[in-house]
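Shown next as structure tokens: one chain only, the form predicted on its own.
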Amino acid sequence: MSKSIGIDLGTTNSVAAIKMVDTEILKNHEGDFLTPSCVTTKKRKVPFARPVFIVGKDALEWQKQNPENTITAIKRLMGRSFQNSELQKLLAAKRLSYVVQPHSAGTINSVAVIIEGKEYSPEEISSKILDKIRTDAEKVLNDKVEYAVITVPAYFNDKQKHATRTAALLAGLKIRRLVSEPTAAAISFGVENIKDEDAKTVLIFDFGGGTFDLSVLIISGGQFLEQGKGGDMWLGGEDIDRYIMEYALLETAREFDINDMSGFIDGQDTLIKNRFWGELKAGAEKAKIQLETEDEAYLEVLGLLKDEDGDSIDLDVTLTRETFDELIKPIVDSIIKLTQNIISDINFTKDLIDNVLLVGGSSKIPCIIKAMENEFGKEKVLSHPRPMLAIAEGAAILSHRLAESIECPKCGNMAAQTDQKCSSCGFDLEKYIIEEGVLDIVYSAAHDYYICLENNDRHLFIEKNTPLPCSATEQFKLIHKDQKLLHMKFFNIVNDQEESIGDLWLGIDKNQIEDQKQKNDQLNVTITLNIDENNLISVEAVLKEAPDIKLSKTLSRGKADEKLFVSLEEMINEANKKNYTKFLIIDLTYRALSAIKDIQQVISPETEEINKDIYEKVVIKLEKAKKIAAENQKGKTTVFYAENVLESYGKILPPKNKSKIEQCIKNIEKAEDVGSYEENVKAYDSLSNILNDLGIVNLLMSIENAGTYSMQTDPSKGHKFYKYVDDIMFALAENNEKKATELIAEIMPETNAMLQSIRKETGVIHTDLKR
């Protein structure tokens, strides 16, 4: 029978539980329970052979020969944009020692790291280190592990949480819930400390290795209700050894007099200079934790540096306690003020606060600790017993609860989750399960949710801190009569930053609402943002005056959807600035409609992979698109003018002509959808030569268009130009042609006169919302 488990992914280490009857950390293939979250490949001599991936403790120790090619800290760029401010910040600063740039097959909205030339998605890193936490733990349990519940920051958004999603499927993993870090550590210390009768509000201080999350949690009889959530995801126990390091640095500089120190380690050997940094790291959270406990600490990288002459340079500094608490005082100001703030934006009080729960290795520093006590009083604040472990744990037991079945505590056997009592020996198993585990967590959102409007305006679709799941319904405009085209943005505030979470494309190519445009009312189009309990959203786009002219679909997050939907959005932008014809604006909007629909197909919503037919298919129709726009090619109207010739007029059309019509027609929609640019010009010129020999039917036809366009803005003239139609048809009908000619005669000055302004007017391509 397979196995759940709870996996706490971190920024640093990883570590794996399971409960059965009592909860147990799960050791890795090398004995530890935690395993470094840390990733690089193995070169092999064999021609053509896939990279062999190292994980853990064994990639950590390649790091300090090539730091280049080893991944750490994945997780801070799950879900993440390229130019996301933060990032942006580490890569000026070469905190980073691989390569960072924008996915090949996304957009600046995604981001791949580079090992030995080769592009990897933080996705496809973090399923790396995900599959050998389930490998090393189906070893120890000696049967598969299939489902787990894996923890991720409370602070994630829905593109970081659906990442994590992404690399559990390609580790094989079933997720059976994403928990928040800080709920699951209060899962743990819940569990232990809080029994059935007793009710606490509790606020959790999950201060780890790359992330520090805060999460206030009303805890009672089995029921986590989350009331807020706070932190950064980018503070952790890296941003401390970083202070030490550059301490460390100082002083060295300032005992050999060397004025740019990091010019001379960058003037070293690659080789040395990549182990100088490895140790250097290494040594600076050696001494971090060794001053949890004792008053100074070393730092020593001795043997690796020289001078121009030869000469050691080493680095050998003493860390006192004072030093080290004065370095990361700005650290433990960001945190009380971020503390306080969640406290704030729930509008609750310190006095509200039972406890405060310490976990993450970053929460045993002693000044942390302290400043806590200090702000909530020390006989509310708690350290986890197993702070480093603690969130495995949580995850762990909601991963037992969440299982179909569990094991009786009793007598070891199988029960269903939903008995009441133990069908083998009678143990009372509702009442076990209220007393010792987890009955249900109500969550919260993790941020404001907004969407874009017109003129760039802002709309507030959900607040931060709402209980999930939750869904909200608004009704939107859009912005002109004749838009096709709907173009949704969604983004959070985080951190008092825009981080874009997202855009949906809707196309509106049907007929079922032309009687609403002629009442010269702009259209309406009902949204619904849906967001589950994992935080993960959906969306929904209904127009109210066509209801089947929906979609319900996630999000697109930076991938090779995305990636065209913005080619889709430049070609827009681009045309409108060109003051392109309203006849080009037209043939350009209809093959974007044709180009959305196949674009929401690029991506398979069950495995994330990319199709990449359509996706080639879809860059040739944008191509085929602008090329046709720049060199004012024919195109959509020319079919609709056939299609109208042949509604109108078929009647009086020759039969060859008709059929002529008619297969050019069919023709040009098969260019249209597998076509080349050359292979739809030509399509397009054989339908209009054949058209230009209509005689007396493109007659009636510029005068019928004439009275169309009349009717926009002066209907009595445009009814003149369609008694002008029906008379010359009554006279062609009594074969009476001189009286035929002589109408046509009379209005085709003032036909042509109105058809030469029409084509001289510019159009434009609306995509926009307004309130």
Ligand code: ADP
Second form
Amino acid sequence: MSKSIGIDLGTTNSVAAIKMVDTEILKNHEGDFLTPSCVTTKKRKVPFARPVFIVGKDALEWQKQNPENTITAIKRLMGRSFQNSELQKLLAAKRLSYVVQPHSAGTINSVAVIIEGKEYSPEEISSKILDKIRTDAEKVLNDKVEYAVITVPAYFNDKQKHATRTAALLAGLKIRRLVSEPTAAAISFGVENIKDEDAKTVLIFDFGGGTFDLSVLIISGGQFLEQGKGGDMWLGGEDIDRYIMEYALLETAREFDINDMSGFIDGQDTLIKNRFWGELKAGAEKAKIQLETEDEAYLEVLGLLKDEDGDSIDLDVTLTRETFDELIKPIVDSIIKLTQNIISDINFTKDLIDNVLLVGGSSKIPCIIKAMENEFGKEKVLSHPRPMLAIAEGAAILSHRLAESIECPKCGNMAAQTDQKCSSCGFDLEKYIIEEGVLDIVYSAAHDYYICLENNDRHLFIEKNTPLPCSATEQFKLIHKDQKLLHMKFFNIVNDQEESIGDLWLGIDKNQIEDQKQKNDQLNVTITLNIDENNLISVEAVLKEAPDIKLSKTLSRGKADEKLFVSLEEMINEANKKNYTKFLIIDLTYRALSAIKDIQQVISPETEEINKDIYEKVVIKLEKAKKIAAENQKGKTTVFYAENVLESYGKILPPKNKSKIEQCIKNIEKAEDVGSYEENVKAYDSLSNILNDLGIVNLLMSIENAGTYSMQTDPSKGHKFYKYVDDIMFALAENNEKKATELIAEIMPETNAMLQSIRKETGVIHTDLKR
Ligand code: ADP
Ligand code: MG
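Write the structure block of the form predicted in complex with the ligand for the protein whose form predicted on its own appears above.
Entire complex below, previous chain first.
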């Protein structure tokens, strides 16, 4: 039977655990509990060979030599936009040793990292870590690992969670649940400490390598209710290491009388420089860990740096606990401030907190424990006995809880999760599960969810803190009766700023609407927004008048499809500024409709893979559309004209012309789909050449068109044109050419005037919604 494990996919370290009867942390291949969340590739001499990935301790070791090609803390980039201000700050401060850029197959809302010149998405890097965890776990368990509960920070939004889910998928893992880290930590504490029937309010304090996360949970009868979250996602043990490094450099500069220490290091040979930084960083972390139990630690980097005369400049610094506490005081102060903030943010007071649970490697630092004890009272603060493993333990307990079947703790037989008693030995399984502390977890929406309406109005869809899963359905109206495109934009408001969570496009084919009156009216759409237990969003949009026109999808997330939708949106915005004629607008609208259909096929819903052929096809189609409009070329309206000719006047056309027109339309379809701009123009030119030669049929078409346009403003005038068409057709049927010519001469001036004014009319492409 395949196994179900718990994984703490951490910024700095990742950990796997399993619960059978007891919870057990799984050692990795190297024999460690912690797998550094670090990834690099090994260069291979064979040309075009696929790179071999190195993950964990070996990758971290490699980082010292080759920091530019070693990825650490990828979790910070998961589901992020390149434009994210925090990421931009990190890049500006040169805090990342590797290259980060927008993904070439995505939008500015995506990111990629570069290893040895090759581009990888954060999901791909993360999947390499998960892949190692899975493979190592399978070795220890001697069984297949198929399912996992994976932990994510409480503040992760839909896009970040979705990225985590994709990483798991790529690593061949099925996710039972994405559980928030504080909840997992509380579950792990709960097993040993919180068996109370009474509700308890706990503050989970998770200070790791790269992040500081705070969460308040109410735990009651095996249920975990999230009350609020806070912290600083860019503050962690690494910052403490940096403070120590700066101190050591300052001391060394003073000792050797060097004015510009960083300039001095920069002047060293690249290989030496990289090794120096690597050793200094490792030394700083080691000293910090030493100071957990000792009063003094030494930091040395010997024999690397040389001055102009070739003399060694050795870094050899003693760090006392006292100096260390002094150094990191600003960090401790800000931690306390953030802790006070979260409590006031959710309108709590300190005395309402029953327990403070400390987890994460950096929570071992004695002055941090002391500061928390001063703040809340010594008796309330609980340090987890295994602060760096707690979250994986909690995930394992939940993974066990969510498995369809469990092992009876008494006889070892498998029983269904829903069984109250073990069918083979009668053991009280229900009571056991309650005693274990986990019954259910109640989640709530992390943000307010909005949709953007006409004139940038906001409409609140789902309110923050609504229990999950939840769903809301609302009715909206298109803003124009000729509207064929609908662009739905969803967003959260985070720190008073709109943060896009994804867009959705719907194309409307009015031929699918049966009711004639409805067809000519503004249409209604019903939009349903669903958020599941994992805070993942999906949207369903259905046209009320034609329920077959609908879309059900998770939102776009900075991938290739979004990139195309952004180009489409740009094309439309540009066209709307240019006073294009209605003919061009109609042409562009149809091109947009066809592009939307294609874009929706670009990403496979199962594997998330990009279909490069369709992608390229759409890129060409959009470029072509822009050029056709800009050069005022003949477009779709010519085809509509030809189709009308065939339908209304097919009978009076010479058969040769008829089949030529049919062939031209076929050629156009092909050119539209796969042809270049030139091929497109050529195909249309052939069609118009034939159409130009149709003589009387063109005159009839002109009169009919004048009629159709008049119907919209002045139906009596419209009928007049139609009557002329009928009369001319009648005269022709009777072979009364004289009469037909007379009638044509009578109505043509009015027709031409009408058509001329139509040709001048301009239009815009509507894509908005209103209430
Ligand atoms: P993450 O959740 O970011 O993966 P962890 O909880 O695994 O992080 O914690 C890693 C951090 O804990 C590192 O910065 C490490 O230096 C720090 N750390 C580990 N042990 C100690 C210790 N004894 N004292 C201080 N910091 C420690
Ligand atoms: Mg962690």
